[in-house]
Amino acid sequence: MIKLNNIRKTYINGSDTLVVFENLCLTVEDGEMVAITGRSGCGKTTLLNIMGLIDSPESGAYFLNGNNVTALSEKEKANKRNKEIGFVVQDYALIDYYRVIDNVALPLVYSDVGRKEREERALKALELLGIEDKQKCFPPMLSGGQKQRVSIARAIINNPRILLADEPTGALDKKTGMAVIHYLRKINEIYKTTVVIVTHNQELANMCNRSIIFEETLKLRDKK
């Protein structure tokens, strides 16, 4: 479960102060696909990044699957990022000189995993994704589809309880957007990952559980 309490988040402009987030309350519950939506520089990455232990909030607290976050060290974050959540992102932030396969598995040589289960777990999310014959591939050979679904892989390659998306379609042409969240969707029932994706496509939005829509403060709005 992802748990917001009093959230603030504010940058600094020069002399002037930018409030993000002034005691932003939210509840994510396991298994959950959700959506984040809204206008351009309302706050939706900075959220994302705060519930991916990337950015921290001036005050509140964040209680991760039960557990209070809000003042582990950088090094403790790191740990629970690696374990707990994984990633995906519009530009997909693969190695181009990296094989696909060894773009996948790059998570788990932070784990301490040897090389043979690192390639037959990274070969098993590739299986998942459909592009198990892209293993011995460079990024450069691919789609933009096909890299999106490879930077899927890497996010779920540690098996997370959490997966978060920031704009996963993007980049992409609504045909090949679609297929992206098929398997974000798949991932979601399959294993029971709490997604969590921020966009700005209403029709990605409205295959999730629930919108949540920024305004001039955070609403909710149940899917119908």
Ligand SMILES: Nc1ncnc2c1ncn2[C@@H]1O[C@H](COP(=O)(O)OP(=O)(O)O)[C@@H](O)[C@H]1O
Second form
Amino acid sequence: MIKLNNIRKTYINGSDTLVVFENLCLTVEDGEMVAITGRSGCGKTTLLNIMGLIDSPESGAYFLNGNNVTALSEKEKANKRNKEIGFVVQDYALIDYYRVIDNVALPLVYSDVGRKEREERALKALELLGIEDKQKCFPPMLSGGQKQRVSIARAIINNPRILLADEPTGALDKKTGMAVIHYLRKINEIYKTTVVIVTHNQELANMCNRSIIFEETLKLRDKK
Ligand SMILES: Nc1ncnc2c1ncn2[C@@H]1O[C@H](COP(=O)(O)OP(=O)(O)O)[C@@H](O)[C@H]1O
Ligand SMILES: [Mg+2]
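Can you give me the structure for the form predicted in complex with this ligand, which would complement the form predicted alone we have just seen?
Then the entire complex follows, led off by the chain already shown.
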């Protein structure tokens, strides 16, 4: 579960202070699949980065799976992130000179899992995403939709309870984008993984259980 209480986040640029959120409260229950939409620059990536323990708010409290994680050290945050959160980014962030299967297995290298088990688990994740036939390919040989499926396989390799996706379909055509959402839904249904997606596309947002719209700074509209 994700619980944000009275979050305030600003960016300071010289003498300018940009208030991205103030008193932001948001709860995502276990097993939900939630979409966050809103105009460009309204703070969606900032919010996802806070949820993913990549960025920190200035004030307010963040409870992740029941633990107050607001004041953890960078090292403790990195550890929690690796165990509890999967992150999918728009530009895939795959390593071009690693085979697909090795890209997917990479997070396990930091979790002390032996090579054979790493490959078995990576293959299973690739099968779930319907892309096991590309396991020995290198990322430059894949289409955008295939790369995004590989990056989703990598994000779920540690069985995270929470999967965060920042515009996972932003670079894809509509049909390929819908296929990607379909796989995120499948992960949500099979593993009961909590999924939070940021998207520009209202049609994709409607494929989630709940859609949250950032209407302007500070205001959230929640449609269940
Ligand atoms: N590192 C940063 N330093 C200063 N301002 C930033 C930084 N990151 C984002 N911003 C600003 O914060 C606002 C929210 O950005 P962002 O969360 O990326 O929005 P979105 O993802 O909804 O497009 C924007 O006005 C953006 O310019
Ligand atoms: Mg963004």
